[in-house]
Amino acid sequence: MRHFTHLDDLGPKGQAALLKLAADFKRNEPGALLKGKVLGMLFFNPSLRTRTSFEVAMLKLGGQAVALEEGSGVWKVETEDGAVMNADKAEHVREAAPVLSRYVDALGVRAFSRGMGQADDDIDGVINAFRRHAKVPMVSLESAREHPCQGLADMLTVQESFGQTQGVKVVLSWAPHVKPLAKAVPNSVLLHAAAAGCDITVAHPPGFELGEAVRAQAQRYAGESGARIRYTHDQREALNGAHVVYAKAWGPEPRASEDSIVSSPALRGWMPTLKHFENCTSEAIFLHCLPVRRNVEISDEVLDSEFSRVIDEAENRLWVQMAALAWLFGKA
């Protein structure tokens, strides 16, 4: 039984195969590959692109998606083993996952970081609990540690823009926000770019390092793909010769107060403006997973510029997810 909850389920070769399949599907829709199949989706957190794109993907493939919102019409779910359930959670994953598995042919779960630190995020407790107890294939709709479908869409966008991913210079730059955000998206940018053979620079202020386990995994992928990875605190130097600028907010470790992130002039200067693109290549593109806080995280002038590919990137969620679903069901 196949799962796609983390990039390790594919590895560099598997990612390359899915990107090729997604590009093929985008050129020529495959039809009702999944006729009669049902994807159940359980959302612990809000969604616009993920929910819509998965519903449309299943529709285009001839199947159907059922979306459930934990705590809103669906019981709150406990995922800790041995929990004394005397609070607000009435359902346990040990029953919820196998019951849902009797109704649907595949199960997707979206559960953000609990905000308890890097070690807790690396455990990825919610999605891994469902994976242990589900009896059908699992797909991540984003978890505490990774957002693998976003990572695939990012690499498909890079591939479309430059004809390849190998050797493309990708700069993952920290950006400011009104609150500390989780690291699932920047983790996936690093991991998927490493698996795709990119030349990656991660630029961030001191104290905002990505986790050791994720960095080690990225280095392992780089050894397979020929990618190069480096880390720096100098954003402007990192952007020299960049093909791809991927800006994303994430919180420090250990977590700091919201004020320390928003009020510091030095940190506010990390918000990308057109000046940040002056030393990039002439064909440079800008990526962001969305949603984005305009003029806090990214300036209007960048999002509305010729550099921006954020809408193309969001569309590509549909095609990579169609490919991932076909793979999960053994149709690819």
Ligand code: CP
The other form holds:
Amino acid sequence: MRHFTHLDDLGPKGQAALLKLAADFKRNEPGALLKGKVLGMLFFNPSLRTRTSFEVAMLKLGGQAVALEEGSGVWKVETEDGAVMNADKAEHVREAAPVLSRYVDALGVRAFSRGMGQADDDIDGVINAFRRHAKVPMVSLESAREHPCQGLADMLTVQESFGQTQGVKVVLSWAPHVKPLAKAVPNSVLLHAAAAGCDITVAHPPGFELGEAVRAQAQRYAGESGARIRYTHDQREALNGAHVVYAKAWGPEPRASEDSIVSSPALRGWMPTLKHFENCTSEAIFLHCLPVRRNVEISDEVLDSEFSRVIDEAENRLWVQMAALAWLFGKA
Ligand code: CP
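Structure of the form predicted together with this ligand, please, following the form predicted on its own?
Next comes the full complex, and the chain you just saw is listed first.
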């Protein structure tokens, strides 16, 4: 049984194959490959793009999707083994996952970081508990550690813009926010770009390092794909010659108090403006997973500029997810 909850389910070669399939589907829609199939989606957190694009992907493939919101008309779910369920959680994953598996043909789960630190994020307890107990293929709708469908859409957008991903200079640049956001998206930018053979620079202020396990995984992919990876605290130098500027907020480690992230003028200067593009290549593009807090994380002038591909990137969620679903069901 196939699952796609982490990039390790595909690896660099698998990602390349799915990107090719997604590009094919975008050129020529494949029709009802998944006629009669139902995707169940359980959301522990809100979504605009992920929910809509998966629902539309299933419709376009001849199937259907059912979306459930944990705690909102659906019981709150406990995922810890041995928990004494005497608080607000009335359902355990040990029943929820196999029961849902009797109704649907594949199951997606969105469960963000529990805010309990790097080690807990790396364990990715909620999505992995569903994966252990589900009897059908699982797909991640974003978890504590990774957002693999976003990572695929990002790489499809890079491939479309530059005709390839190999050697494309991608700068993942930390950005400010009002909250210490989790690292799933920046982790996936690094992992998917490494798997795709990009020339990656991760720029962030001191104290905002990505986790060791993810960095090691990216290095492992680089050994296979030929990617180059470096880390710097110098945003200006990182942006020199960039083809892709991917700006994203993430929290420090250990997690800081919320207002310490935007209260410092030095950190506010990391918010991309047009000035940040002065030394990029002339064909540079700007990416962000969305949603984005305008003029806190990214300036209006960048989001509304000719550099921005954020809408194309969001559209590409649809095509890569159609490819991922076809693969999950053994139709690719
Ligand atoms: N990028 C992304 O996953 O968007 P949503 O949170 O709206 O699904």
